[in-house]
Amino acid sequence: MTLTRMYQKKVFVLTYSFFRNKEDALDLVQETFLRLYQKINTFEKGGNFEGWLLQIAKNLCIDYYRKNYGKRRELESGKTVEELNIADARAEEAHSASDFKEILTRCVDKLAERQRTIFIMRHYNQMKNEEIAQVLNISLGTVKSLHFKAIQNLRALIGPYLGCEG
């Protein structure tokens, strides 16, 4: 119970940032803690517990995404950022803050999986690059590179809404 109270908010922020759906996020928080209690004996003493727990949550999010949202992504796979054509009838309404937040959310959803994960961890969860590298078990350079690519791709995706070429 104490572990749940200590970490449930961070796990919720991570899961919610993946799906922007409270029910899905809450289901994944519950699943994360069930998995934690099932696998607690595999945690290496002296390791980063929070990073390990967030890794469990991230893996569950990826599995859930593939299972429940994968069909939509399959339609978009193989296309470059420029080919995704996210400008639609809502573009003319995109000047208010709430519309821009919705546009940003849709654009983040269109990023490649690893870019999206790093962007979410960095900007929604306020994690440092070093923490992200540890949680994802990748090099610091890879985190920086994928974050840079995510920012470039977001600029290209958001550009049409702002009247820019990207």
Given for the second form:
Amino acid sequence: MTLTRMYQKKVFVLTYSFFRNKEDALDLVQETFLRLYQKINTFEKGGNFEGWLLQIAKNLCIDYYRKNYGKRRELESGKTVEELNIADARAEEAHSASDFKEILTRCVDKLAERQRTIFIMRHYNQMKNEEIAQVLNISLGTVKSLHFKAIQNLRALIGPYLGCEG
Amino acid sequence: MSDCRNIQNGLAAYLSGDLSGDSALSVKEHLAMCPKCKNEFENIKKILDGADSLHDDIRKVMATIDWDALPGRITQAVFDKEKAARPETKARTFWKAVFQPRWRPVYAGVAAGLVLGVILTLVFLKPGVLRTPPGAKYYASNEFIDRVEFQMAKRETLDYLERSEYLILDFIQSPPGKAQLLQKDQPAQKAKDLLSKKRYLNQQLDRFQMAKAKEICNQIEFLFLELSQISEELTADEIEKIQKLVDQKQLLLKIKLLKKEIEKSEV
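Could I have the structure of this protein in the form predicted in complex with the partner chain, to go alongside the form predicted on its own above?
Entire complex below, previous chain first.
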């Protein structure tokens, strides 16, 4: 109960970043703590508990995302990101910050899994590279490299919207 | 050109604050004099600013959640899941083994046998279910019942007449001195019995329209009434008077005739 109180918001930020859906995110928070209590005996003393917990949450999010999302976002609007870009580019003056956010989140969804996870952790969760490396159990260099690739790909995807070539 | 490519590749790291002091300085100087890279810098900054602003959106959503209630919900879910996953008890395991799907045909056969056995037991052993118990009423038509009752009435009447005949014969054939003794216990009692029987016969005779029989029976009844009411100390004169009455009414003859008629079913 105390553990839940301490870490529920951090877990929620991560799960909400993946799905941007409150109900799904809360379900995943619950599932994360369920898994935590099941596996608590396997946690090594002196380890990074927060990192371990977020790792559980991240794994659950990826599994859930694979099962339930995928092409769901595109189906929801009936438009692909490319279609959105073209439509938006034609009415550039009318673009608002919320439109850009929508485009951005769609493009983040199109990123490769590891790039997306790192981008979400870095910018939505505002985690440091070191923390991300610990949670994902990868080197700091790999985190930086994947983050760079994620930005490059986003730049290419959002290029038409920004009024320049990608 | 090669500088621009390198600078643009490092823009994300520069914006994220991941570049060391010297590298960051050279990027800054390049951006100051290269409009193309400056433009690219603005584009990437817009992407990263947009991504960072999503964090504010998350905070707004978080403000709508009851964080005090969530731990309770999660704890409850943990208990529920643990309860569902609890290892089965020995008894439960035993019953689960007993009721394995592969044994279902056997149990179905046993159950069917039991049901059949119960039905057969009810049908063949327990009276009154499907089998008519001995002594129970059979169904019979009204006509049949009437016929049976008529025959019974005939027999009852014949019996009544016969017993009356013997009683009267006993009485009138007794010598005047002994008639009193006989009358003392037997005749009066027999007369009373016959009187009570006559009450039953009345209904039967009326029902089957045995008018002639009823008339004679009525005369017998009258006689027995006299017999049953007379005092124990019957005088010789009184006995003689009754004997005369029997003679006068030709009761014995009538009884005999009536008996023959009833036997031939001519009444």
